[in-house]
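Quick heads-up: it's one chain on its own, the form predicted on its own, in structure tokens.
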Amino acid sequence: MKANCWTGRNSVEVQDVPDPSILNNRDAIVKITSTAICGSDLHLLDGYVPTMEKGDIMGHEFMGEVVEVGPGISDGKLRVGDRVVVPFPIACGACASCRAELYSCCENTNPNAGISEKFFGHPTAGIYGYSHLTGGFAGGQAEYARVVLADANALKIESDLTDEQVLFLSDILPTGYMGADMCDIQEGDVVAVWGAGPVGQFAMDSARVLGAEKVIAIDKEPYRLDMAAAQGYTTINFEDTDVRSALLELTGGRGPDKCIDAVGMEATHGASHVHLYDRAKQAVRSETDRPHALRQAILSCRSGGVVSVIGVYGGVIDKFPAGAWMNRSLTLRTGQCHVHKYMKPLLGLIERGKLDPTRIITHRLPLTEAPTGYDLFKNKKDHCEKVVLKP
């Protein structure tokens, strides 16, 4: 079959791979019908996720038709011919985590849990395409994709909606919607989100839904604060702004209530000299993850606020605001998200119309163009918000 494989820092390419296999009783084969590239998929091709392997399959946002299932799987759960979105962490479905909806802590799905345990003191979940410290599970960038443990990690779609409306289900919508949720937006709340990528226009959409009074998008792309605009939200260019100040004057002088973090890692910083120290910190190994977007909504959250973080982290940080975040009770809410708790909800939502998935979508390609799509995604070229593939 045809796979979008790693082959390198800043390196894709569309390779002939071996067929998946079910391997464990509770696997399914899925012929994938849409996937698509994600922003973490970002950080694996500028090699700040550790543990790439040249071939590994990129990819953890996909859905398709079931194929092939395993004789541990009941009839009642999933059949052939069954069109299903995947979620990206592999859950267990009966492990202490599970049982509390943190299924991207599962503790039974990730098999190099001891790598995990290495870097973030505990181990986390498996996750697909996303690396060997998170299992070195194959991607779904790809023709056909094993589902692990299938019977607990496949949303089965019965309605006639598109590929498009539900393969986010996936990833990014329950994503943004846990920045969201995260937040216990109350009624009058404005809400900032730091990023207007697709998760942060998710987390937008999201937090309206929740009954956020006003919603502020802050990014540096003109293009995706127009979209954000678009969507009747206040938008802060902080290439030409001050954002606290900004953000000050927006809200009476008392900051928003609730602050979302949707960049992570990678972030960029409006202020050059800023920006330079900590590209210069990574350089030297010194931190792992630019956190300019944290900084930035913990000092600008108002007191007693909630700083919500759905951007990835990978690593360790410098010059965390620590003594803003415990002298102004602020509460700081984070994690990979625990889609598989909000697929079914945010399914409804869609069904219902209050949620339009398919707005971020701004390029369709084939499977066989993904480093394409990559290149366009990732130097936000021709105004590239978000890239469906098809097989």
The other form holds:
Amino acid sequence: MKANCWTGRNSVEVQDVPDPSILNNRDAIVKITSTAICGSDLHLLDGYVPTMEKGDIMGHEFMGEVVEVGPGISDGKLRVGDRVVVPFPIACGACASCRAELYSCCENTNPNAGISEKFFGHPTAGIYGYSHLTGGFAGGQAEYARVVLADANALKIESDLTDEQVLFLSDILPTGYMGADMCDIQEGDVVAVWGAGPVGQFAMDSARVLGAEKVIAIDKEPYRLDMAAAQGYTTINFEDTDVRSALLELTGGRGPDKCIDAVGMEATHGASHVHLYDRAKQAVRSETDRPHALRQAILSCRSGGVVSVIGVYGGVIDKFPAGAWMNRSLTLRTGQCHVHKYMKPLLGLIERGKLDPTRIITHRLPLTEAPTGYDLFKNKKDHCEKVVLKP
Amino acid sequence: MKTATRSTSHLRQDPLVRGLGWASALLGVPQVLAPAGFARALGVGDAFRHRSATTAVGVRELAAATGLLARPHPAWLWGRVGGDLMDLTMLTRALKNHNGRGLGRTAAATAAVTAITATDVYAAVTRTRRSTPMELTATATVAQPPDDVYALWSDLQRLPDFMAHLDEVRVTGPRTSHWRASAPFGKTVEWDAETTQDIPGRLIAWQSVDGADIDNAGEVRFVHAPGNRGTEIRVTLRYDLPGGALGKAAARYFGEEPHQQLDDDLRRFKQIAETGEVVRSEGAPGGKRARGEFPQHPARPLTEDELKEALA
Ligand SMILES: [Zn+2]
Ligand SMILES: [Zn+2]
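Given the form predicted on its own, corresponding form predicted together with the partner chain:
Complete assembly follows, chain above in first position.
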């Protein structure tokens, strides 16, 4: 089959590789009908997330049709022919973390738990196509993929919604939603979202669905801000505006009630000496992440507010504003998305027309053009917001 | 993890160790007292640098003699090997830059030192402790009641499903079993074990019987976890690691750090208890045989041969 493989820093290639096969009793093989390129794939592409191997298949956002099931899956749970969306974290459904709905912290699905434990203190769940730190599972930017513990993971789509309406249930829609959910939004809240990429856009939509009165989008790409403005959100371009004073002005001096960091480790900020400091430390690998958006969110948030972090961080950061966090009673909440917890409720919202995930798709390419898709998305060429690949 | 050391007093009676000690003394005394004569005897001339080098070698020999005869320890034997290599280096250089006078004597000395080196290597390798007693502990919480977890563990024949090194456990009697495990460098070790304690739902302990390739003992305690979280498993393993410190270093080099191994074994036990089997990924397709976790296979589907090997 054809698959999009990591071949080294800043390079992916579509290669011919063997077809996947059943390795565990509760595996299923899925013929992929749609898959997407995610912002976090870019951290793998450029090597900021360690433990990538040449030849690794990329991709953790995928859906398709079941073509084979392992002997451990009971017939009622999943059948050949079922149409499924696959959540990016692999959950077992039985460990203490899964029982507490902390699916991305599953204790049983990372065969490289020992490595993950050294990086993070405790191991995290396996993730498809997301380095060997998260298990070394083949990804879904391919014609076929193996779905692990498929009966506990794959979500069956039984209505006639299109692929594009449901594909993002695999990651970015629940991730954006969880960003807003962790904010515990109250009536009249003003929510600021750093990053108007796909996850940021969904965090904005979710904040509104959950009752936010005003939503503010912060980015530097005019086309992304336009996309947010088209939904009725207020926008701030950090390239030509001082973000903190703009936020204070928009909120009568209070600051946003809730702040969402949908940027993560590779934040950019024009001409700031702090950014240069982060960039330099990151270049020599003594700091892995550039937490510029996170610092700004903490400093801008109103006292007693919530800062919700859904942007991906990989290692350690410098100059964390602990003083602001502690002295102003801020709550910091975060996590890789516990996708399974949100899939069904979000599917309901899509069916009822409350959310339209298709609005962010700007590019549709065949799988064989995956490297072009990465280039468009990474370099924000051709107003690229989200790329969907068709095998 | 604790490492005990075994007494080295038996080296005091070892004829080879004593012989090497006296040989060191016999070489060291003339080297220190009459360095010029000794250097001439080697055919390397008696310039100042040759004399001072000879004195230094003599002092080293006397130190080795004192160590080997008074407080014998394998480290002194390895020290001699190091010294021999230094001497060989110097003699080789002397041979290369030789002016021709006494060349035969230098060549003979080189041959003699080569023979001594071989003897020293043999003594050091054979007199280094063959094993290091080790104690390993590990713990994990399994989301199931102690009785169930105990039942899964007490089915000894299933231990190889999650313990990376075990190839087979065969129950041979009500309290006895035969174990086979793989060791570094493709070796296999076997032993018979006896269950020394068995308290359902709480404790299993075992010990290898006389004649084991590796003497070992272990116990597993099953403790109710607070807040109905299931069972805390506490494992203690004691065994004599073959090859001593050298074997340990070699094993570590091949990615078989014992403590990490035990942690990973317990993680796989938890997977079986909670999900029914050991989770495999394309990067670690061997399941329990994913020793040391790195180097990894690329995370792409396996070829037919790789698949056969992984599922074997
Ligand atoms: Zn993603
Ligand atoms: Zn789990």
